[in-house]
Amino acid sequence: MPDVTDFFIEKFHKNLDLEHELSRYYSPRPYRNAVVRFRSCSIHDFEARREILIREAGLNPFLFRADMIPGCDLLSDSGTTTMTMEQWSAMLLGDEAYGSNAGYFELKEQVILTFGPSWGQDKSLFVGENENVFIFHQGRACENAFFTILSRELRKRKSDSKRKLSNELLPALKARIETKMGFHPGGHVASEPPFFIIPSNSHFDTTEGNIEDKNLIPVNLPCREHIEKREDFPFRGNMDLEELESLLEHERDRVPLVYLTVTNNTGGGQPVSLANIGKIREITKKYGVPFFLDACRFAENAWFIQQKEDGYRDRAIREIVHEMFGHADGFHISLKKDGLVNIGGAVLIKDDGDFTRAYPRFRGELTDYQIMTEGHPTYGGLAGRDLMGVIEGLRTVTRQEYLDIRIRQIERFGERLVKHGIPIVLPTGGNAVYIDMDRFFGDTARDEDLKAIAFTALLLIAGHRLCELGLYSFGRYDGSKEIPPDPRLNYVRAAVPRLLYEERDLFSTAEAIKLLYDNRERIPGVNVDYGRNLKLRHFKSRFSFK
């Protein structure tokens, strides 16, 4: 549809000629730039970006060449961090020994300092059979390994996987689980056994994908304040405690563990309160179910607790982190987020936690899996220098001044969009701004038009890359029509890499978004030319403008 793209290219050109507004600042940044890199493309290359977008990338931001993005690349905040000079310096000291490199032991010490004394290792235990820190090359490798071993363990247990769900479950929860299971109208389970459920406040896309790939059922239990879009509620990432209680009371034997994502990325980057974490721990203890964290953005979550939860304003970030992780039996983390590095992940399991007691052979099997897929457990797919970057990153990420400027930057970006009338998820979260595409288009868009995809495509022509995380990413195609996710999501995410951009960069993205919003009636729908039925389809699909 060249007439549409021509229209927006002309508008984008005119935007570049407008006078810049002056912003007012009263305090300097707590860091300074030590290295800069000039871009290899120009913001004026609109026609070249259009050609790449349509001919090469099929309108898919994941398939668009990064070296042709002259503006803000806000596709992800994972592995896109600008590392500090201290991290680069530490990497020069990396020990590249194949087994038991020095960095591994430093990492074990830093884990205790960052996450708390309960994550220490009993020195009398034989490392390799009863390890508590498992290193991987990134977060989704952690998820794959963890749920692979968990699925194996569950298959050894007797389970009446054909039994129907209890009618005592809360009706909306029961319906949601049945949808995830793929129930036939006759009430029989379409999926193969074992029939086990992994509940969370909201699983992210690859987490959900890894769970489903292991024939487990991921179920989201977002709090009602989030579903009701309560802009005055600061912890919209919370889990619905009533639904959790109902699930464990009536289907406890089908729930091997409860998962909590901090912050809640799928739900708009929203934080989880310590009160909610504590209540989840109480409920899981009551029913004897282990409790895990998806801890990718743990420090950002701790900042929100400090700033917005009663009783924590005068507490240090590290103290809050210790309290958060004191409740958990284990966690997995993509260190590409709050590890402040470009690669790395880890699974941690407490020596004396409920999970270890429930699955005493698990850690030994996870070690075997780690050796077969990632290498020796003491480097886990990472170079020794990368481990040193992780250690320094875990020191930096709990610094108050870092978190203050990091999250305030997201907040100001959101404020600029609100000033322009753009509907976003409020309050703003810790890693991204989420544009609410239902409100952006109002009644002018049908679900099958997938206009959020067209929005991200046109924004690429402007020179900025965002990501659709809604109807297409989390929805499904039933063979005849698109089925939106339940609870419904229809967002576009602008994920801000850590320490990479300044406000001038983000505000220029906001202006391009405003231009699209002001002309939203001209944004077309898209055809899905390839990939509609694939797993994790948003990474691979190709589209064309209608």
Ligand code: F0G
Given for the second form:
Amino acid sequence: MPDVTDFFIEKFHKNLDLEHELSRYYSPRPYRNAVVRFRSCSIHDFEARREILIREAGLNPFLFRADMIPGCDLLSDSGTTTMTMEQWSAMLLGDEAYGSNAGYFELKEQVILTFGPSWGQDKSLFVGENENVFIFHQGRACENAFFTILSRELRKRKSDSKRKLSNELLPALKARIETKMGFHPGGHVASEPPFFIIPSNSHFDTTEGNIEDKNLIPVNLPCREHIEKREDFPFRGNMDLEELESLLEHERDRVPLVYLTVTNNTGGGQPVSLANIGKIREITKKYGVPFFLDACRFAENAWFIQQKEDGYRDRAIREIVHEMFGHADGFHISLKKDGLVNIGGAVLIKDDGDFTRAYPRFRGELTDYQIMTEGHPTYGGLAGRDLMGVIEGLRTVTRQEYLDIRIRQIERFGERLVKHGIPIVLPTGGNAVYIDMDRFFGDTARDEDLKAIAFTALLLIAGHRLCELGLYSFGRYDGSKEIPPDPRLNYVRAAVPRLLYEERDLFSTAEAIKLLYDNRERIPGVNVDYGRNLKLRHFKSRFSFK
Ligand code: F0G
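With the form predicted on its own in hand, show me what the form predicted together with the named molecule looks like.
Following is the full complex, with the preceding chain placed first.
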């Protein structure tokens, strides 16, 4: 006769296996609240929100004041993380010395622990031409600095840049590059020689903006499963290897490096498999082209590899991260995502990587640029205390229990929306749920009505903030009509901040979305009152209901 406690322990264990049943929780969160913030507004303030939305914000969620949002603010998962007590207390120990503060050296050690031994440096006390960690205040500052220096380096190369694109390129790829060459948001033609192409699975909008701004040509090579919207495919963030091979085989001289965004934010927060990363490394090695990651959500990507890729189920997250980053010659990261902080970014360039070999002066020039624009390389636009928050954040982000709850929360939010009949991108990604506006409104919706903008505006009146990432954000206006992005994207994104909301909050957003979905034939189009021709226009535009 077993002890009664044995009996119950066995039952408790079994209950935990039922965790996947919708809305039943047998295990608690692996953390508890240490600080809370009461709202200064109420969900009942519908008229006040309508007033602000129409008069102040011009229906643009970016321009709507956050303190008037009583529900979930899902505008971005960037810089919106709730920090841990360990982070806050580490920040009190920040060293605010102007040069070579203590946090910088600690960060360099943490980089090795988080990203692997290949990111270490023998001369760890040496700051100068051989630096491998470049601190910036956020991701786009990294992009701006990186592509500024890169384009300077490239201009020194006298390539036969007037040569036409090779006819041997895969036709669809060639057509996409030509479209990109013919258009530049600054009003001039991006193909002015010398022209260079930066391929990626999908560049984020600021990355793309920074590349174009330096007169380089960003090209996306998303995998076929992504374009076909394959809901049963776990790694829709992958790059199309056939297109990559074609590009490097026929235009190798025009490709200074290959980029890969993990997870693929623009394409639905979708992860990239280690098999894909390994193959990209093989192909780039074959053609002698350096390989970089946009690593904003590297830990979330590693979790998907662990859960869904053959052979990784028993591997620790840290080990998977080391394997991912072992393949790269460098990366840039907005630490506002998987750095678990509210501000910060970094570029990392491997000492003995192909990039350093190809551009030996680059690192020295990057530190010069940092000094001109951000500050001494040992703090790079951040306070010493911010660095301490980053170091602690990089320790927390690879914890199994953190990633389990983080990504399962998004999965459950997605399940709830699916239960309500809302068309979302499946499988759900690591940082957000993407609502498919083409299916939401059906075939009768006209692109130029931009109904997704009206949907986000009405949702704000309900008390929740999401943002359009689709026809308006990624498309463009050619002077007479809207041109949708290619490949076509028409999403509204609900980006879930880290450690901020509970399921109850997200489910209340799901209810508001359902109400709008059930009455979708009443959602009007919008007029664009301002900003249609601006670069990155979605941040500043103003609209009114038709
Ligand atoms: N790369 C990716 C993949 C991103 O998602 C972002 C930002 C950046 C670069 C730029 O970093 O914001 O620190 O300057 N994404 C945010 C978002 C803004 O809401 O998805 P940043």
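These numbers were taken from a predicted model, which means no experiment stands behind them. Numbering follows the first chain given and starts at 1. Definition used throughout: the rigid core is the maximal C-alpha set that superposes within 1.5 Å between two forms.
**Student:** Does the distance between the two CA positions of L536 reach 2 Å or more between the two forms, the core being superposed?
**Tutor:** Not so; L536 is displaced by less than 2 Å.
**Student:** If you line up the core, does H13 shift 2 angstroms or more at its C-alpha between the two forms?
**Tutor:** Yes, the C-alpha position differs by at least 2 Å between the two forms.
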